[in-house]
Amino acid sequence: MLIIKHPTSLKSILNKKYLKGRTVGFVPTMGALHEGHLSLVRASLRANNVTVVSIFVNPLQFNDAADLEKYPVTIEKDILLLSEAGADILFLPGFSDVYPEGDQAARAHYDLKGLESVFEGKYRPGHFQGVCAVVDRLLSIVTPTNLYLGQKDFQQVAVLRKMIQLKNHKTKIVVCPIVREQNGLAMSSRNARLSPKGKEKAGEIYQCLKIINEKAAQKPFEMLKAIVINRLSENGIKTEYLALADTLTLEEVHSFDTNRHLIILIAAFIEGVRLIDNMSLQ
């Protein structure tokens, strides 16, 4: 596995004659890698000639400075995991490599047509502008054929689809399924901040999503929502939002509708750690 730190070096390698006409898969990450990330890497390896993984902790997408400070950095472990997985290139840029004009990047604005004002965007103002800024820059550097993203960050996928359309990037988004712990907890770098007991209790989030999904034909959503929020509270989990939304538009709806493709979205806190998850209605 090649480890490259500078955009010009990466572009030079990707533009070499032996790569022309071949497909490039790209997995952008902020490090602290886990099986969820590695599943994206493996999906790229299966479908592309070259797989590039980036590790860059993007300060622009943190609306809470304390959250940025607590973000785990495990670079040596990450390098080992990627090497064992078979990634071709690890891109490790610095802030000035991604944002050569410095803090001017924070002033860029992407017209996301309301996608950034609901759910995650409502509770993390500025987050999706920061996500768009970094992925826009990384796509300009890597110019991948395929971009691999996880279903866990469902709203982020919708936002990045819009950004790619706005900026006319020639890349296709490939969405991979959520990878879960044995108790159903969606894998996340944030899980490392939970105690063993907290991690065990956090599995209730997935169980509650299953309850809503399985009982959708029997009880109204608002009734199930109240039951689930109470159950989570009894397990020390505070719900920030629990909502039903249209999978295409992210419009929030308040009742089940078999004529629409709907998804359950949740954000919750346990032991001070904010977790998100989702489940498409079957």
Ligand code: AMP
Second form
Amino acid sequence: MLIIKHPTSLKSILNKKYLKGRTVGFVPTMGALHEGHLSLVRASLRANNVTVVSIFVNPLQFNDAADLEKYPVTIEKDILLLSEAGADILFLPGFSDVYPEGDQAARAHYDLKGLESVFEGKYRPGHFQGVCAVVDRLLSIVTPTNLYLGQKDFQQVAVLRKMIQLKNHKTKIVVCPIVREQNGLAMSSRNARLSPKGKEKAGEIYQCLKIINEKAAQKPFEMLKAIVINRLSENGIKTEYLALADTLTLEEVHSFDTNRHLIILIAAFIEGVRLIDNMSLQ
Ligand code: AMP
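Condition change, the form predicted alone to the form predicted in complex with this ligand:
Every component of the complex follows; first up is the chain already shown.
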């Protein structure tokens, strides 16, 4: 696996004659890699000639300085995992590589038509503008055929779809399913901050999503929502939001509707760690 730090080196490698006409799969990450990330890498490896993975903890998408400070960094282990998985190139840029014109200039504004201000965006102001800024830059550098994103960050996929359309990037989004721990907890780099007991309890988030899904035909959403928020609270989990939304528009709806594709979205705190998860209604 090649490890490349500078955008110009990466561009020149990807422009080499022997790579012309080959497909490039790209997996952007913030490191502290786990099976969820690796599932994206494997999906890319299966479908592309070259797989590029990036690790860059993007300060612009953190609205909470303490969260950025505590974000786990495990670069040696990440390198090992990626080379074992068979990734071709690891792109490890620094801040000025991604944002050569500095912090202020990096704060471009994307007209995301409100997709960035609901759910995650409501509780993390500026988060999605920061996500768009970094992925926009990375896509300009890597110019991949396929971009691999996780369903775990459902709203992020919707926002990036919009950004890609706005900026006319020629890349196709491939969405990969959520990889979970045995107890159902969605894998996340933030899980490393949970105690073993906290990790076990956090499996309740998935159980609650399942309950809502399974009971959707019998009980109103608002009733199920109240029941599961209470159950989560009994397990030391504080719900920030639990909502039902249209998968295409992200419009919030308050009752089940079999004529629409709906998704349950949740953000919750356990042991001071903020976790998100989601489940499409069957
Ligand atoms: P992150 O490093 O958290 O920015 O995540 C990088 C990519 O991995 C994003 O596209 C995430 O949606 C995806 N990802 C993170 N956790 C999971 C998971 N448990 N299952 C599938 N994809 C994931």
